[in-house]
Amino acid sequence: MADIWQQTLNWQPTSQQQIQFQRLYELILQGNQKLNLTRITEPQEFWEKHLWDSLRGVAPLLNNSNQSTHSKEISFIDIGTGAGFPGIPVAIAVNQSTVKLLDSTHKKIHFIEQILPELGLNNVTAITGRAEEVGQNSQYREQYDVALIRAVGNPSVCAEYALPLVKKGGLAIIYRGNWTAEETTNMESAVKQLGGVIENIEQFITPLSQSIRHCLYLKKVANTPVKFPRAVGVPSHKPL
């Protein structure tokens, strides 16, 4: 894959990284044994839509992070990381980065944990909770320079668990499949209630399956009210 990885992403993993990806598809296919993490399992669709497609989001970082050595520090939040994605595969890739994954369910952050000395990073931590109470806590509260989600839900519910966690000046990334101008319209209010602007759309092409994928880059440009994220549950419920 190293030619489609140069192609599409302007990067490619070091044989290291190369290692790592494999070795986590093996531990993520053991994994599945036991519990459901994920449906995608055949090694060409998990390529693209797990490697890949997780670090298409992130692809001005890869190109930086490999520039230079002495980059900033990169702090980043997964939330809803189910089995690790994206947040795994950009542990792997952004050099000088350090990643929290967030996810509700424990046994699915059980198995992260276990998996992650397996994987040499020693640059990720993992937390089992829900999105509205995580941003409410000022160890999480805007601490992060990135927060990236990832099919999950309505998109400004996303915008909504994502923008409180993340440090004014930073960014919210929202992986979605299709999206339409009518739902940027929708987005752009519930954005700026949060303290953020929509600073970019991106379509884009997976390389195997030629389908249709965007990504969000939500910018933090003034801090999130208090009063967001609303109670557990309640944004789901009533998007703003």
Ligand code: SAH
Contents of the next structure:
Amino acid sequence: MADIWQQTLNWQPTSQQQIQFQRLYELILQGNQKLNLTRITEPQEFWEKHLWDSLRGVAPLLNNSNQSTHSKEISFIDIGTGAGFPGIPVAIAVNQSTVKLLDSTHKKIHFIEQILPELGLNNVTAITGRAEEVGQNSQYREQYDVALIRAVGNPSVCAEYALPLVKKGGLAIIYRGNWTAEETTNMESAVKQLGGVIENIEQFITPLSQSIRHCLYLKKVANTPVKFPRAVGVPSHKPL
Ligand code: SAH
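Can you swap the form predicted alone for the form predicted in complex with the ligand?
First the chain shown before, then all remaining chains and molecules of the complex.
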């Protein structure tokens, strides 16, 4: 896949990173025998939907990290990480990153904690919790440069989970499939209330199955008011 990485992301994994991706694939397949981790088990589909898609969202950060040996450490949180996506591929690929993986399902976090040493990842930690509670805990609130969130809820729910955890000046990256201009309009008020602005919306096509994807980049420009995130369940039942 070296050529496709290069052509699409202007980046290539080192041999060490390739070994880690391969090991991750094997560990997910093994874990899937006991836990329902992912439907995506074919090698090419895994590569495209779990590896490539995870890294496409952070493409600008990938290249910065490989070009400069003095680049600053970037702290990430992946909210609703499931089996570790997009957070684990990001932790493998972005030099000088620290990644916190958050999921409300303990068995998924337990699985992740078991595979981290096998992947040789010492820049990753995982916690079980709800984004609504973690976002109100001062240990985590406004502590991250970048929050990642893929396939967790509707866009304003994702914004309410993600923006409280991001430092002022940082970024929330929301991974989506299809996206419409109407959705942008509908989301604007939520993002503003949370202290963010929609900085960029990127559309791209996945390299193997030619599927459409979008990433929303929300920049945090003001502190999030203390009332957000609202109590467990409220963001998804009454989206902003
Ligand atoms: N991001 C992964 C998994 C998506 S499935 C991927 O793209 O493959 C959604 C995950 O979000 C589930 O594992 C679920 O347990 C978790 N989740 C849903 N609501 C959550 C919340 N409020 N706080 C934390 N995790 C949540």
